[in-house]
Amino acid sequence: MWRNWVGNQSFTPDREAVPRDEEEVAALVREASERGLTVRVAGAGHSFTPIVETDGLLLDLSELSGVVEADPRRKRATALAGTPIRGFYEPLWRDGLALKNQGDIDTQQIAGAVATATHGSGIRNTCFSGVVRGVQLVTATGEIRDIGESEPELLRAAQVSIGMLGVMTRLELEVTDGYRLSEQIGLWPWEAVLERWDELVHDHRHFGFFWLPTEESAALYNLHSDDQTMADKCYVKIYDEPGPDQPDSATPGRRTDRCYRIYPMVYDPNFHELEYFVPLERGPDALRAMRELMLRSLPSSVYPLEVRTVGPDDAYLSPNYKTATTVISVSGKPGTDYWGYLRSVDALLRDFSARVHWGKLHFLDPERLHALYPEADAFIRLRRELDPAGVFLNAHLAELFA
């Protein structure tokens, strides 16, 4: 039985395979397709939704791992699909390069992070999908196909495909020169954050925060502070690039170091997460409404409210398609019936034209899909062209994209 990292998704596939190269992936997909089996890829299991589930063939691409090329002149890096995000760090740094942005969890495989539009923070950069400049796909017939910038429509569909166009076996990413980050972490009053919203969003490379509804909230995400009271405070994280003469520092809350040593946080798998994206300019109003809802919903809403921003991109199914966004994340406690609370969050954020994170819990239906994602029809057309038999669909995805 396969289980995801937090244990809220599990299933038993007909067959599981761990291919060692693209040719073996192609052979496995071809055989499964001929047998009438569906095919899904597991990644690192960091999605909270049933996007991996299959009663057919489940592929584990962990053997297809590693950065195979880094080009400092073109600012490009090519990696195999199963490469964990942390697997980019040292290989890129040796060539004077770094990922342009990343989130605070770095154990996901890069293909899964791209396929679900996983992101970091800051409107100056996109999510992972927005820096994809080429992919290699194994299609439903077992063909190995390279998709690059010469096929912009297909590339924009492949950038956020949730695994529905084929099995991604390698990717080319736009990267950047290696850089350091200096952090500022502190507890702020709620209103202080909202009053300085525009400054915080626009004047820093990265800005995000956790709002803590109760004294117990911080410990759930391993957040610490010397402040005596944390309830109704914001645990603010600001990252900027330091000057060349500023030395590295290991001082907690004021560290300065290589970017990839600053980003990661440690989370316990003790939460089930919903994450919605609202247009950036509507963020403050949505956040004030969320705070009121969460205070009314205690103790169901005891987990911190996480807030970040992300820059716009062109991927058809990206939650940031053509718009910068405010990202709002809430969690339910495993072992409890949290669905009523999450549905209340969904109903509130629906009024703010909220798009969804494909790897997080959501309540999207076909009507909302087509209202919120202007290129949904284009994506579905291309999906049907590449996979007319629905080899790469499952019940969860077919409801929206068949």
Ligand SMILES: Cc1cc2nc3c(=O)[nH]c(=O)nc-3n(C[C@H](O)[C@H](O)[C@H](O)COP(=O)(O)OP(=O)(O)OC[C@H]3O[C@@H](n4cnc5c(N)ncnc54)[C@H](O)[C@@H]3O)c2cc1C
Contents of the next structure:
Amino acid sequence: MWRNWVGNQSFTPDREAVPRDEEEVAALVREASERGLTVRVAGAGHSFTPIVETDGLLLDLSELSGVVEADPRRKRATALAGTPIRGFYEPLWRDGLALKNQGDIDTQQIAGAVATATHGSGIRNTCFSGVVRGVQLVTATGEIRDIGESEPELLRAAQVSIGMLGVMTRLELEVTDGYRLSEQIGLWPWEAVLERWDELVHDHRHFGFFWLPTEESAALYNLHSDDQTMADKCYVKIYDEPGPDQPDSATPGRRTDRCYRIYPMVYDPNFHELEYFVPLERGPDALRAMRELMLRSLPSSVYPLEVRTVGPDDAYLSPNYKTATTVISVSGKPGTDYWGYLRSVDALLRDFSARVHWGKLHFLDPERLHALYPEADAFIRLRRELDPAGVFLNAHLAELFA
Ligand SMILES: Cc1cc2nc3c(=O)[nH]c(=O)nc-3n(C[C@H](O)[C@H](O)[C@H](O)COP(=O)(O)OP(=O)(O)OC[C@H]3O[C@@H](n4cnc5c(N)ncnc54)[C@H](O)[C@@H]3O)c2cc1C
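Since the structure above is the form predicted on its own, I would like to see how the form predicted in complex with the named molecule looks, so please show that one next.
Complete assembly follows, chain above in first position.
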């Protein structure tokens, strides 16, 4: 039985395979297709939604791992699809390069992160999907296709595909010169954050915070502070590039180091998360409404409210499609009935035209999909062209994209 990292999704596929190269992937997909089986790929299993599930063939691409090419002149890197985010660090740094941005953890496989538009923080950078410049894809017939910038429509569909166009076997990413980051971490009053919102969003490379509804909230996400009281405070994280004369530092909350040593946090598998994206400028109003709702919803709403921003891109199913966003995340406690609370979050953020994180719990239906994602039809048209029999669909995805 396959289980995701947090344990809220599990299923038993008809068969599993661990291919070693794209030819083997192609042969496996072709055979499954001919037998009428569906096919899905499991990345590192860090999604909370049933987007890996299949009763057919489940592929594990962990053998297809590694950065195969890095070009400092063109600022491009090509990696196999099963490469974990942390597998980019040293190979890129050796060539004077780094990933442009990344999120809270680095254990996801690059194809899994790209498939769901995984993001970090900062409006000057996009999510992972926004830096994808090429995808090698094994389609439903077992054909190996290289999709690049010469096929912009297909590329924009493949950038955020939740595995529905085929099996990604390698990806070309735009990367950047290696850079260091200096962190400033502090516990701030709620109003202080909202008063300085514009400056925090626009004047820093990265800005994000966790609002802590109760004294117990911080510990649930392993957040620490020397402050006496943490309830109703914001655990603020600001990262900027230091000047060349500023030395590295290991002082907690004031570290300066290579970018990839600053980004990752440590989470325990103790939360079931929902994350929605509202247009950037509507962020402060949405956040005020969320704070009120969460205070009213305690103890269900005990997990921190995580807030980040992301820059726009033009991938068809991206939550940041042609708009920078304020990203709002909340969690329910495993083993409790948190659904009423999450439904009230959904109802509130629906009024802010919120798009969803494909890897996190959500309540999107076809009507909202088409209202919120202007290119949903274009994606579905290409999906049907590439996979008319729905080899790469499952019940959860078919409801929205069949
Ligand atoms: C502790 C934790 C922290 C997180 N932090 C962040 C964060 O900071 N920012 C953020 O945006 N998200 C975050 N997430 C969500 C996570 O990044 C996404 O759910 C991501 O998709 C997980 O990647 P994965 O490798 O585990 O993929 P999986 O969850 O295994 O798969 C995701 C999707 O990708 C598809 N897929 C995987 N590989 C391929 C392939 N080769 N070809 C085609 N399809 C493929 C799968 O079928 C599935 O549909 C976090 C999740 C957890 C549990």
